[in-house]
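Taking the form predicted alone, here's one chain by itself in structure tokens.
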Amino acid sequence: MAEEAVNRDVTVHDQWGQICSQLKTEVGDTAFDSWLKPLTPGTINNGTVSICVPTRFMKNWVIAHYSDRIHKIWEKKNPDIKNINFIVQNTIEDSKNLYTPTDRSLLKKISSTPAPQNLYQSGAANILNNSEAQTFGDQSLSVPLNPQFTFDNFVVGKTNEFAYAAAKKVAESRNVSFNPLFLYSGVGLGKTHLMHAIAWQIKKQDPSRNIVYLSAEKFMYKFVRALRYKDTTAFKEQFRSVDVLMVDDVQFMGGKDTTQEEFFYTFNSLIEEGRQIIISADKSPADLEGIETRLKSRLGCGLVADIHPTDFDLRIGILENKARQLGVELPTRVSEFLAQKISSNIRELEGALRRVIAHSQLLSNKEISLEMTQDVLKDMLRSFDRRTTIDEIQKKVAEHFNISVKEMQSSRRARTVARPRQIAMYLAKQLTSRSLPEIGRKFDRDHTTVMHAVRKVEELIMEDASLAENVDTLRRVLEG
């Protein structure tokens, strides 16, 4: 019996390892490391597999964003799996039945190591360790909100002042003249911060209001599940009874016609009843790809507010604000250096600051200096200096194979177009930090097409010397 138990545990861990490999490819390194890597598989009993989650917040987030996908992948690998149970483990003792001896040994070592007193954490890490993270409205619909994402913590500058003012107006006024509010920007410029800030402010002013905040992806999964179990009536009642509906990253509905249709009717129902809708995306309504014209029109019928890339002064303000919150003395030369070097993304800017502060505190509060900052961030700064974009990859690959970028993004399947397209997708995965869905959208494809292209090119490189040489040449040109 003991031997059978050991073999079963090995099988569970083997299966989880395979699932993690697939998930990492699908969601990208950053999301995987933040949300999925900390999970640990337990045992399988009567078709239910237990997965250990470090915190309650992480459990809620994983269930909201990844549980359906994990279940689907695991079911394919093991048809006996019927349910997945996410369990929060807060102590070493609680985890006896879910962790291997090696896992428990490592946990004990970590738990006995004191953490630095003021180590700066933001993003996923900050949310995970903050017990104030909450959900609003129906907890089966809403995702947790980051308590740090408030209006008080939002640094306003010329590039975001209009979006900030619009968000503040919606949050503080019961009736506004524009509905919906549509916020859009590139990655890491603050639209999610504003979305969370709106929710916190509304709830602060009127705790009775039913606020539902979720991603477009979760809306889609909920709707698909309702269709599968023939429970669309309950789905409609849930979403059409809210006071405030907030949907993040609506671009993920692109190409999902049935989901768009349901969202369109939900949208109309809420607007007609005077309920507030707040939407975010990475593009303006008119530029959203794969979204029906009538839905684009609806999304743009209220107020559309874009957040532009940060300017130098705003980046300085963000750094000074973060340093002040943490009680850290940040020399002017350091803040100016970081603001000059890291200009595309607030998350990356804050990540760089986090590394510098952590380095200072872990080395017995070593004073932060420009020289130390340059040394700590040398690898990051090198990557910024040679950063390659998907647009640049498409352009160079198209030129190399004598086709147009438009052809590469088209639906043509002729080998003269399909092979360069696959190579461009492969290089995008190798040379950028973009996730598979993000790469796919640049080629008007879904993430599974990108996965296939990457695997195909990897195979061809091993078999076809000429193609391998072409790929290597393009890589050297792009890395420049």
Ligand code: ADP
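Positions refer to the first chain, counted from 1. In this text, the rigid core denotes the largest set of C-alpha atoms whose superposition between the two forms falls within 1.5 Å. Because the structure is predicted, anything quoted here is derived from the model rather than measured. Compared with the form predicted in complex with the named molecule:
- Core-aligned CA deviation for S410 between these two forms: 2 Å or greater.
- Once you line up the core between these two forms, the Cα of F263 stays within less than 2 Å of where it was.
- Once the rigid core is overlaid between these two forms, A199 does not reach a Cα shift of 2 Å, moving by less than that.
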Second form
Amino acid sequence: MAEEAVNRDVTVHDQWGQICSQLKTEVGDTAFDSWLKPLTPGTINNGTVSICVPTRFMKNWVIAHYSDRIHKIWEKKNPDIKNINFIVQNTIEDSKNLYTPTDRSLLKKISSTPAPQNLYQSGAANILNNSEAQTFGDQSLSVPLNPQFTFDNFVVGKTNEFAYAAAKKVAESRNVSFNPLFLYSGVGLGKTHLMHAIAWQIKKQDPSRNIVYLSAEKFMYKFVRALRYKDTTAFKEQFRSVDVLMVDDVQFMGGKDTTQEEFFYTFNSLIEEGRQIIISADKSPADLEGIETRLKSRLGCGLVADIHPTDFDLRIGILENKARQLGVELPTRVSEFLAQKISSNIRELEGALRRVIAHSQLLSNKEISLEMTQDVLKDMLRSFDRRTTIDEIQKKVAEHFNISVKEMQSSRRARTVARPRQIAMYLAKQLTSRSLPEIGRKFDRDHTTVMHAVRKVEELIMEDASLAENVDTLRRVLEG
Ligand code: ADP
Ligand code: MG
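In place of the form predicted alone, the structure of the form predicted in complex with the named molecule is requested.
Whole complex next, starting from this chain.
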């Protein structure tokens, strides 16, 4: 009782702070940092709270995924709250200019059409405008950019649409919008691709901008060398004229104190002068290991966007796009097979496709078939299989959710049993090369049930960060 009375008196900001800490535990750090942290509470008026959201896109996402929950929690804390109003408030630019027409139609497509082929932005048309890698900015500082890594070549799906939209926005804005833009994901999911794409696009719009792209390792190397030759002034000088600084894979900076300090200094002075900074890492700023707290909080103070593991539809889209670029006809059965088997990252997926294509070309353009693909990738797939078995998956998933394997195989439909069962089916599909009927048999179900489970879990992973985290943990345990 007393607590409620106190709560009613605290400011909107305090209430929001409390709501945030609850939401954070519910949705997990990743989803929280991407979607909820950027929100700022406004005022409470006649029972309506206004909350500012940086972009229209984010607003739609937050409304679709989190508004009910926010409302419920807030109501509990403060029963006067009847409504929540999300307002797009971009402090830098008119929010009307947030998205280009292409983005807008793309986002509309994404939200309105479930048909998978509409999820992709295909872009074979514009590839290879630039025939070779090019270095921008200071030659000794920047490293060459891959001409294939453009926005046109980036296939957009549910798992990366936010990072894509953020990258596009940064590339197209005349003014600095989010600073820094912090991209993070596991390996091979498109961070470097997006960074290069931003550089290509900025350069196209304004060739005079001085863009420097380098890896954190290169930054460290340069700095250590400058230290050795007692030439740190020249090192600092190099960054003074940079308009856009991109540093890839900053997790590698962990533990190197003097380099971090120098980076922090460079970072701050560029931000103060209104230059754009774009950073990538394999973890969110808060989770970076061996990075000083003040640097972490600086890294996280712009826009943090993560790329989730791929889903089946995106993998199909990427395969089709890649095959089209290479002028190769890829039968549907083959792309489905590849997309099902190779889910870890896009680099591996592309590698497998290249192997299949190379094989077919070596055998004087032998047609690509499912049998041939299975044969060519036998070793690769077998090594995936060795990682785990369906029995082991059932055992680990059951343990994780505190049910028995018997229950998992039973006909019980209670959510507490059905959900783990679906997750186990999903993981069996992902981590073994067993067919749907084979997996079904292990659960005493038919293949359509397995197919449904796989789809369901893919959907849930997008919506429910804590479930996604559970699945991810299990996957890691099983892949050992
Ligand atoms: P990361 O930097 O996150 O490790 P990369 O950007 O190097 O990953 O991507 C690995 C490979 O996958 C690259 O060849 C890249 O072009 C490709 N790739 C990643 N995401 C996409 C995407 N959405 N569409 C097309 N290709 C992609
Ligand atoms: Mg990379």
